[in-house]
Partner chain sequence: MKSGSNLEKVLSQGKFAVTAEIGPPKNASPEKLVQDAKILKGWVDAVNITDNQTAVVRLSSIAAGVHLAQNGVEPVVQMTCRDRNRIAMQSDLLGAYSLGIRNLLCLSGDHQKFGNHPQAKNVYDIDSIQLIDMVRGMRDDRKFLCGEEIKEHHPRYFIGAVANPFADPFEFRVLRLEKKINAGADFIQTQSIFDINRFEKFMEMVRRRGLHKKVYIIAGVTPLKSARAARFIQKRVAGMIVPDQLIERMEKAGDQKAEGIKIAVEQIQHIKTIEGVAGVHIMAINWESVVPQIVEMAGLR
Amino acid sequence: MIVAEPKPIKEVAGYIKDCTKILVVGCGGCTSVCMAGGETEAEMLAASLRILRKMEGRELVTAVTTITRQCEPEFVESISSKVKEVDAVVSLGCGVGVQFLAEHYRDKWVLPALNTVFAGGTVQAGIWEERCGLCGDCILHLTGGICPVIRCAKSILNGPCGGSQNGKCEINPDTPCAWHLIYEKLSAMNRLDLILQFHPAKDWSKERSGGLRNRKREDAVL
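May I see the structure of the chain on its own, in the form predicted on its own?
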């Protein structure tokens, strides 16, 4: 999932300083799971913005809604009547959600209330960790399901480096060495032969040439 975190409330308040009525839009997808942009967070943000505005001696009218996913056009379209009534839309989605809202409602100012951090998952309640760098050339089948691009501080594809000691990274001794984890995993599966395979340097330009990336499934296109 995409993991995000709230921007400072005063920063968001600064975005809307000239607005009198806003719509706060939560997202029921990834940012809801990481407790940054769901229904509860949307209500809390709206209340906080109203309080800050009241402290300035001015009024702010807020409307709040949460849609299933901000990255799906059908859900974005479902709030059109509410968007028409406000000066600006404050999104609690990831950066993709903000852009989808802005593209759909071209005459409305759409503002981000979150900072999108990484693609990761829940390792324990309240703690999320990055797991994927979205490189577009996955080698997890060769590394025991452990991504060296993200979990190695140096993103080494043919590790480990000479600095790791006792299974820990030299950059941060509290962080396990990714290639030590890969070795242990492959060893447990009796597949250490895979660690001998050479991984050429990633050609990052392949996925970045020609602008934004996209994928098309012919069987899903209407």
Given for the second form:
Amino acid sequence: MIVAEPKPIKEVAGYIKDCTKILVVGCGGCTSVCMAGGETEAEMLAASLRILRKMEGRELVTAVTTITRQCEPEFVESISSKVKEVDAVVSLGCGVGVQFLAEHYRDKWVLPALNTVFAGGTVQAGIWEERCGLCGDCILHLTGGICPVIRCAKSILNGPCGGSQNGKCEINPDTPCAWHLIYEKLSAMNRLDLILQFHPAKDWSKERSGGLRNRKREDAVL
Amino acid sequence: MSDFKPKIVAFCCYYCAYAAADVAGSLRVQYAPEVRLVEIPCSGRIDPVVILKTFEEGADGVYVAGCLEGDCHFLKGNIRARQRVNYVQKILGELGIDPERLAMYNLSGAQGGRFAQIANEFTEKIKKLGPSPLRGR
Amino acid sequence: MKSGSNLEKVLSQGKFAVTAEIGPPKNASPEKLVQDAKILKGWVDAVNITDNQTAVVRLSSIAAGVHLAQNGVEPVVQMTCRDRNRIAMQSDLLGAYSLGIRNLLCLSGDHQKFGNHPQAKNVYDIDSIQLIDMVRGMRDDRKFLCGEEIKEHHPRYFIGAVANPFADPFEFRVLRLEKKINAGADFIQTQSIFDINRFEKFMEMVRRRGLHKKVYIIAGVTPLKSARAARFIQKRVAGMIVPDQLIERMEKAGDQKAEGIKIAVEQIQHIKTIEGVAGVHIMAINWESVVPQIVEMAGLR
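What's the form predicted together with its partner chain like, now that we've got the form predicted on its own?
Up next: the whole complex, starting with the chain shown before.
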């Protein structure tokens, strides 16, 4: 999933300082699962923004709604009557959600309430970790299912580098060295030949360096 | 501020704090009249949104009272409640409201005296902190 | 001869090579480099110039290399993968060669987190082994990384790489060294050796795989300035091992600097006896003036 985290409330309050009526939109997709932008978080943010405004002696009217996924035009359209009523929309979706709302409601300010941080998963309740670098050219078959592109701070493909000690990454003693993990996994699988292979320079054109990416599945296009 | 009468809301678990309030009543133990009790089925039922809205509506202080740790009727409800209190305290701090205005207490259903003591202590603390910055807004 | 550099000559003639290392200044003046060149000239076969080491902005390693060369010291220019993509790196490789640089040391580079611009975006378009392969390809295959031919005047570097016998997993370090050799490394500089026993074990594994016959291994030595510095390296510098007894010896010494020099000399004398070691690389950053003394005391000149 896409993992996001809340922006400081005062920062969001700054974005809407000139508004009197806002719509706070939660997202039922990834940001709900990572507990940053679901129903509860949308209500908390709305209440927080009202409280801040109250302390200034001005009123802020908030409407709160959560849609199934902000990254689907169908769901985005479903709140059009609510959007019409307000000065601005505050989105608790990821960066995609904010943009889908902004694209759909062309005459509306749509503001982000979250910082979108990574593609990852829940390692335990309340703790999420990055796993995928979205490089567009998966090499997990060569690395024992552990991604060096995103889990190595230097994204090196022929690791581990000389900063790997006691299984930890040199840049953070709490972070496991991805290449150490790869080494252990391949060693356990009796496939160390894979780590001895030279991995040539990666084709980053499939990554964001190659410009905006899109994907099409013909049979789904109507 | 000597005539300041704080509004305090206590969210009390049915199995402990709320029962302890009954014990306090039957023992005729006096406690701060500023405290208004709200019964909840378990302290773990407390919703951060409800706490925040309580402040928004003008409470000067809020506390959640649950069972002693290890004694929750629903196993971990009181642990969750404490975590949520911590979470809302962080948000209160961001909003410029003293996080001390929110607290979590643990007690058993038999502790009528302890219930009164908590109510009094917390009321005193809020009196010292003065009215919530949201009062009269 | 692949590059015709002095370092390559010394190593290929089987002489025990001596190199040093200097960090360029954090300003735009060649003054310090000229001074260092004067100090080191005649004492060493070549001098490494770090490439924004620990991710702190410094005068460029290529420019510094040119200053050294102009002052009679052969440079080994370090190139890291942190700050440039393959386009910039190949461009700099052509440029450096055109300025007379012949020795290149390929490294991945310290992460920017340790430097003075932790806000920087890192590049790591290619890693150190891919860099070695790229430089070798430019020299031996006369091709840019993309495969396009370099029609004339291809750069012919003497290619260096690093090995850290003190990083983990230990048993993989020799295999990774082999990867670097296969990618095209001509010589190897090791991380500073303090734990000589571990280095001995490392070299034993190197010999078992016959790698010392495929590449010149230059052992890294760093004179310790004080017990405090030793403790700092032990605790804070990733990928280094400093044995406690070494620190204790420094602590007990009356003159810690003199003791540090003495230890370095003893280490060099020990390293010289290890089969497969082709030279020694003295890393006395910010203490360059001590290098001639160590070289002399160790009987290397």
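Residue numbers count along the first chain shown, from 1. What we label the rigid core is the largest C-alpha set whose atoms superpose within 1.5 Å from one form to the other. Owing to the predicted nature of the structure, the values given are computational and were not obtained by experimental measurement.
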Core-aligned C-alpha movement of M55 between these two forms reaching 2 Å: no
Angstrom shift of the Cα atom of E170 between these two forms (superposition on rigid core): 2.5
